[in-house]
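Just one chain is shown here, as C-alpha cells, and it is the form predicted on its own.
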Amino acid sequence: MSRTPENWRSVGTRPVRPDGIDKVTGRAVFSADFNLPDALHGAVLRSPFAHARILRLDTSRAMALEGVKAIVTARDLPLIPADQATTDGQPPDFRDMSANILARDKVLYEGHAIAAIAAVDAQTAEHALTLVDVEYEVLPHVIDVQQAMEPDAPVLHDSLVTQGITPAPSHPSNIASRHEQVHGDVERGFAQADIILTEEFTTQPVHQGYIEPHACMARVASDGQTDVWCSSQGQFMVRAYCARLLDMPLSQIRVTPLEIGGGFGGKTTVYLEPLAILLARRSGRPVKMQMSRAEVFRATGPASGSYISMKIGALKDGTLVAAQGILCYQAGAFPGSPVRLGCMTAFAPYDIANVKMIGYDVVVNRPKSAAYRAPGAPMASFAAESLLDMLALRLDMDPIDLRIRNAARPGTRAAYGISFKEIGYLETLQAAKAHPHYSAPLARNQGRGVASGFWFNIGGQSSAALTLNEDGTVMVTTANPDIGGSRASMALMAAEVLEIDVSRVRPEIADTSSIAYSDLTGGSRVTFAVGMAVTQAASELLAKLRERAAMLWDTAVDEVTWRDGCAHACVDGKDVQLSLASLAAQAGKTGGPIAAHVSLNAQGAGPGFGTHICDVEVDPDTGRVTVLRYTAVQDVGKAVHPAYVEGQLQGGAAQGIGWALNEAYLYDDNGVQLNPGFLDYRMPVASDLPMIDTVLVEVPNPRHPFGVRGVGEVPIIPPLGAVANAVSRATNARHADLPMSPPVVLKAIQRAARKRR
C-alpha cells in the first residue's frame, strides 16, 4: 500500500461500531430471540449423578404424553468407529463429542445429557422429562485432578490408556496423556544456579461468564436439507461437527450465525445443535432449544482446573538459568485439556536457556473442559509469574527490572522452540515501569503486583467478499461471528484501502452457504487473518475499479490513479475523476457488477505480550481483597479500532481478577455442583473493580498490511499472577492457591502471623 501510518484516514480511529445501535436498543437478534412458526420446544434430561452406569432407559411414558412429538437418546446417534474418531489424529475426538452430547452406557458428570425431548411447549417438555424412566448404578467418582491421578482412583473410561509414555501402559488410567517439552539441559542449568525456588500451585475450573446461554433453532425439510440458527463462535464449525456427528453430508446443512452474547472460547463446540437437528428430523417440525443458566454451568465446558509444581533457578544478579514444571490439568469427563499450551506459554516471555515442562491431561467427573481466552496459559503464567515475584523478593530487586533482565527480545528462542521475530515484550515492561501507577505510594495493608503474559496468536483459513452497491457504498462480507468488534475493524480496513469514509462501508457476517469457508472466531485470529482477506479483497476491488474507469475513459489502466475514493486520470489534457457511485451506476457498460472475493490461509501472526500492574488492599481482619488500581499494558501491533482494543484489555483483566479472587466451581461430596448460577458463582461486578487503565504499545507486525497482531487472548493471562503477587506482598504471605477468597486469605494471614511469632 502506498499510504503510510502517518496519513491513514480510517485505521486507528474510533467510529461507533456498526452493530452497536441495534444491540443497545434491543433490536439485535440473538439465538433465543429467533423463532419460526410451529416450532417445538426442546428440553434435555440430565444425570443427577457424577458417575453412574445406565442400567435401563425407558422413554415410553414420556412419548405417550400428549404434546410430545419426538424423543432421542444415544441410540439415535450414529456410532463413530474408533479409527474415524479424529481427522488425521487431530482434535476434536468425535467419539467423545458424541458421548458428551448424549451419554451411552455411563454418565460421567452431574448434568450429563441422557435424552432430549421435543414438545409443543416448554411446560409439556419439562413434564415429559420427569416421565423418562432411568435406572442407575451409582459408581465412585473423582473430582480433584490430583486424586484422579492416584493408582486407586475411580476410573472413568475402561479403554483410556495414557498416551505419551514409553513403554505404553497396559492398564486404564485417568491420565489421558503425558506431554514433555525440553529446551536445553535443565539439570545443568540448575547446577549453575545460585538460587533455586520451588512452589506448588492450584487453580479451580472457572466459567467464561458469557451472558447469553447456549441456544439454537433447527429445521429439516422433507428432502433432508437442514437449517440451523445458533449462537456460536463459528458457523462452519457447527456445520462440520453436526455433519460428522450425525453422518450427514456437509452440503445438506446450512448454519446461520445470529448475534453472540459472549463466548470467550466457550462456544467453540456443540451441545444442543445435533440434538435439535435429530428432534426436528424426527418430528417434522422446527425445534428450538435453549439452556437454562444452571444447565450452562452443569453441562458445558469451563476452563480447566490445575495442579502445578514449578521450579526456577537464577544467578545472584537475577539471570534465569533454568525452569522446570509439572502441569496437571483437568480435562473434565473426556480427554482434551489445554495442558500442552500451558507448557508452551508459561515461560515464553523469558530468555531462559534451560526449560523442561511436563504436562498431564487428566479426566475427572466434571463437564468436559472448553477453551477460555488463551486456553491453558493463565494457570501456567500464574505459577511462573509468582515464582518470579518470589525471586524478586529474595534478591530485593524491582520485579519489572527482573523481567527486563530476562525479557525475550527479537531473535530469542522461546522455550517451546521457535525464535521470535518482531515482538514488543520489552516495550511493555518499559511502558509499565514508566507509568505513574508504578511509582504511586502504597499504604499499610496494600500491595502491588506485576505479571506478564504471552500468547501465540494464529492466522488460519479466512474468506472475505467486497461488493460495490449500486449507490456507491460497499458491502464487506465475512464469515466470522463478531465477539469483540471485528465488524468495525473489517469496515475500517476496507475503508482505508478504498480511501473512503467508513460510514460508506457496511460489514455483514454470512451463513455457510453464502461465503467460502472460514475457521472459527478464536485464537485472536480474526482482525489479523480475516482482516488480511478483507484488505486483499479491497485491493482487488480497487484494481477492478481502475480498470472500469479506464474503460469508460478509453485510456490505459496505468494512467488511472485512485485517490480519496475516486478514480483520477488526465484525459485530453484535463483532470477527470469518477466516484464510486459513478462507477457503480455505469457498471453495466463496463462488464456488470463489481465485486471481489479472497480466500486464504493467513500466515505470519505476530505473538502478543502484555504486562499488568495491580494494587490491592487486604483487610487483615476478614481477608477481603479490594482491587484499588489496575493497569494493563500490551503490545497490540496496530490498534485498528483503539476503543475496542482497550475494551479487550479491560475485559480480560476483569475476567482474570475474578479468576484470581472469587470464581470456582463448588461441588458437594456427591459430585453435585453447588453454585450453578451467577448468584452463587461470584463473578466481579462493576462495584468490585476500579477503572482499568490501558496502555497500547504498538510494535507493528510486518506480515500484516496494517501491522496487526491479535489482542484478545493476552489480557486474561497476567491478571492471575498480578493479583496474587499484590495480595502476597500486602499480606507478607505467599498465595499459591486460587481463588483467593476472604477465608483463604485470612487463613494465610493467620498462618504467617504464627510463623513470625
The other form holds:
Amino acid sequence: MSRTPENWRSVGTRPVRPDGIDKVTGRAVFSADFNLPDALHGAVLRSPFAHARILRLDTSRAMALEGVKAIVTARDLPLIPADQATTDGQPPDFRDMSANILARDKVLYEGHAIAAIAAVDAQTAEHALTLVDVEYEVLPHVIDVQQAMEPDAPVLHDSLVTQGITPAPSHPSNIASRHEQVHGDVERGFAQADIILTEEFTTQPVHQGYIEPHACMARVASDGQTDVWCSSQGQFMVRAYCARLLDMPLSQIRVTPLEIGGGFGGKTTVYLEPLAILLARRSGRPVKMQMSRAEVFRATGPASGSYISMKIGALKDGTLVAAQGILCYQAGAFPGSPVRLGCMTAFAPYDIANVKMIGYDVVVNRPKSAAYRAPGAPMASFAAESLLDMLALRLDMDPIDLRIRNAARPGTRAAYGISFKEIGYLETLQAAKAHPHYSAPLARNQGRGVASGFWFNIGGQSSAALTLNEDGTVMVTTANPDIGGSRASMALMAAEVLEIDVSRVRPEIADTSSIAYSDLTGGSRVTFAVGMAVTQAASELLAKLRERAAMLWDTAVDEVTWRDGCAHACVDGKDVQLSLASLAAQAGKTGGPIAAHVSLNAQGAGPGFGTHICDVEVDPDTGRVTVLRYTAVQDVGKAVHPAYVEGQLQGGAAQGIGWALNEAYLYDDNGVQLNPGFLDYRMPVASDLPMIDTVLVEVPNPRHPFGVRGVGEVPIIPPLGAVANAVSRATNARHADLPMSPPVVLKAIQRAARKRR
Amino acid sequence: MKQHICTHINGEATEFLCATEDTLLQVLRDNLRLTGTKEGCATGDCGACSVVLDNRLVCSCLVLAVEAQHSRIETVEGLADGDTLHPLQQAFLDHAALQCGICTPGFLVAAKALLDRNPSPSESEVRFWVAGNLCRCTGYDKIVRAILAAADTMRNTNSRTTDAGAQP
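Show the form predicted in complex with its partner chain, please, the one above being the form predicted on its own.
Below is the entire complex, every chain and molecule, led by the chain shown above.
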C-alpha cells in the first residue's frame, strides 16, 4: 500500500453497501425464499414434555397417510461412538448434537425433536405429525440452575459425571464441569482490602431473537451428491456438521449460503439441515424445512441463564485488590455453556492482582444453549460492573474515575492469563467522561449508570479470492455470510489496496465448492480476519499487475509503481502508465487471467473494550423503567465502514437493554414454555428506545493492515450493567436480578425503603 | 375447494387460486413468489410481512388470502418506480438503516404507509408507528433517522413540484 492512513480514500468512508439494492427491494434471497420445483415440505415432531423417556415410537400410521414421502427418527442417524464425539476434545460434541437434532431414548426439553416428516405440502406434513404414536414415561424435570445443582435434583444424563473435580465424583449429576481460574492469591488480596462488597446476581436465558426463523432446502442425487441451501453463520460449518452427523465425506456435500436474517451466534450450529438431507435422500425429492417462530423459541438458542455470587475487595482510594466469583451457567439440555468465558471476561477490563473465578456448567431441561454475541460475557460483566458501581457509591467516587484508576492498560496482565498489548480501554473511559451525556443534568426518579465490557475477538482460518475481470473491475470472493454489512468492508479494503473506487469492486460470497475453507462468521472475526485475507490477496493481485505491466513495457518489475489504480513507470525517459482496465484487456498477452487467492489463519485479533452510559427514569409507583438516553463508546481499532460499525454498537446496546429490562422465558410447572412468541417474549421495539449515540474510539490494532479490531460482540456486554446501575441509582436500591421488569423493580424499591426505615 | 381471487398487486391485475385457510402471506410468497414479504413469526407480532391492503397497513400473516378479493395490495416489490428507488429505500441505503435486511421490507412498507398519512412525523410518531416492526440488528436508531430523512426529501420534492406547477 502506498497510501498512508491520512490518505486512505476507501477505508473509513460510508458508501452504499453492495447488497443494499437487493435488500430494500425484496430481491435478496433469504433462506425461506429459496424454492425448487418438486420440493417436499418437511416438518418436525417435538416433545410436549420437558423430560421423558420414549418408550415407544411408531411412525407407521403417519407413513401410511397419503402424501407422506419420508419419515426419519434418531434410528436413522449414525451412532457416533463416545471416543469420536469431539475433535481433539474441543466442542462441539457431535454425539450430543445428534441427540439434540433427534432425541434418542429420552426427550430433554419441551420442543426436543423426535421425528421429521416430508410430505407433499405443509398441511399433509402437519397432519402426519399427529399420527406418529409416541409413548412417554414422563420424568421429573428441572429448569432452574440452582435447583439442578442440588443433590436430589432429577438427573438429565445418567452418564454425566462432573469434569474438573479430583477425585472424580462417583455419581452422575447435572453439573457437567467445574472450571477454576486463579490469578494471584485472593485470600491475601482480601486481607489487604479496606472494603469488601459481595452480592448475588441472577440472569435469565434470553433468545438471540433473529427475525428470520431457521430454514433450509436439501437435495440429494442418486449418487449421493448433496446440495444444501440455507442461511447460517457459516456454510463450511453446515457442511462439516452435516458430514459428521450423517457420516458423509465432505466432498459429497455442497452448501450454498443464502442471505441470513440475523444470527447473533444462534446460527452457528445445525438443527434442520441434517434432517432435510435425510428426508431428501429417502424420498428422492428436494425437501424444504422452515421453523415456526414457536419452534425457534422452543428448540434453538438461547443464551445461558445464570446464578452468580461475586465479591470484590478494594482499598479506600478505590484500588481493586481482589475479586472472586462463583458462576453457575445453564447449559440447557446438553453440556456446553460459555461459563469459562464468563470467568475470563468478568474482570478483564481491570488490573487486579488477585482474582479467583469458579464456573459450573449445568444441564437443565431447556433447549441446548447456543452462542449469543460475546457468549458468557454479558452476565458475568453485569455482576462485576454492578459491584464496581456499589464500590463507587460506597466511596462516593465518580464511577468512571473508579474505572480509570483500575483500568487495564497496554502491558497489564489480565486475570485470565494474557498480557494486553495495544488496547484502548482507557481511551473509551476518557471519551465517555468527556461526552456531553455524562455531564447532562438528571431529574427526580432518574439515574445514570456506567459500565464497561471486554471481549477477546478472534481471527481464524479465512479465505479470499480476488479476480480481475476482463474490463478491469474486480471480484472479491469470500466464504463468510454477510450478517451486517461485511460485503461493504471487504470491498472497501480491496479498493484501498488497489487504489480504485469501491464501485469497481464487487464482493461475492461463495458456496463450499467454490472457495477454500473459512471458519464461520462469529467471534467478531470477519472484518479482521477475512479482511486480512482480502487485503493480502489484493496485495498479491497488485504484485501480479506490476509484473504484467513490466512485461508489457519490457522493463524490470522494480521499475513499476502502483498509484491511483494504475501501473506507472519511466520507460525510455518517458512517464508511462497502464490502467487496471488495459492490464486486464491485455492479460492474454502476458500470461492469462489475473487472480490471487489467499487462505490464512489470522492471528493477532485485538481485544475490544467498550464503555456505555445509560440514563433511565423509573416510575416509583409501577417500577416501569424508561431508557431516556444512551451512549456507547468503543475502541474499534479502525472503522472500515463507520456507519455499519455504529450500527453494531447500537444494535448490541438494544439487545443488551432487552436482556436487562424485558426478556425472559416463562415456564409452567411442567417445564412447558409459556411465551414462545414475540408477543410475550418482549424484545425492545422502536418506541421503547431513544436514539443510541455512539463514539468510535480508534486505537489501531497493529496486527491488521488497516488497524481493524472486531467490533460486533463488545456492545452487548456493558448494557446489562449500565442499565442496572442506572436503575439502582434512580431508585436508591441495588438491582441484582434480571430482567428488571416492573414488578421486580417495584419489589426492590419497596425492600430498600423498608431497610432504610 | 380452491377459491378464485381477483386482486390488484402493485398496480397489476393478479388472480390466484387459494385454499380458504391460506393466509395472504402464504399466497404472496408461495403462490405468487413475491418473497420480498417475509415471515418472521406468522402471528402478527414482528411486522416482517407488512403489506398495504386497500390503503390499510396490515400483517399479511393475519389476513386470509380470500379476504383479499377485489382488493388492492401493495408490497415491497412495488415500492420502487422501475429503476428509481422510492425515497424511503434510498434513505435506508444512505443511512445504513439495515444490517441483515430481513425486517427491511416490512419497515419500508410500514414507513410508506406512515408518510402517506403524515408527511412530517415527529421522531416519536415514527417510533410508535413502526413499533409493530421488530428489528434485532440496528437498535432502530438508523431506521428512525432514515424514515425522518425520507420524509424530508419527499416534502422538499413535493414543495418543489408544487412551486414549479404554480409558475405561469
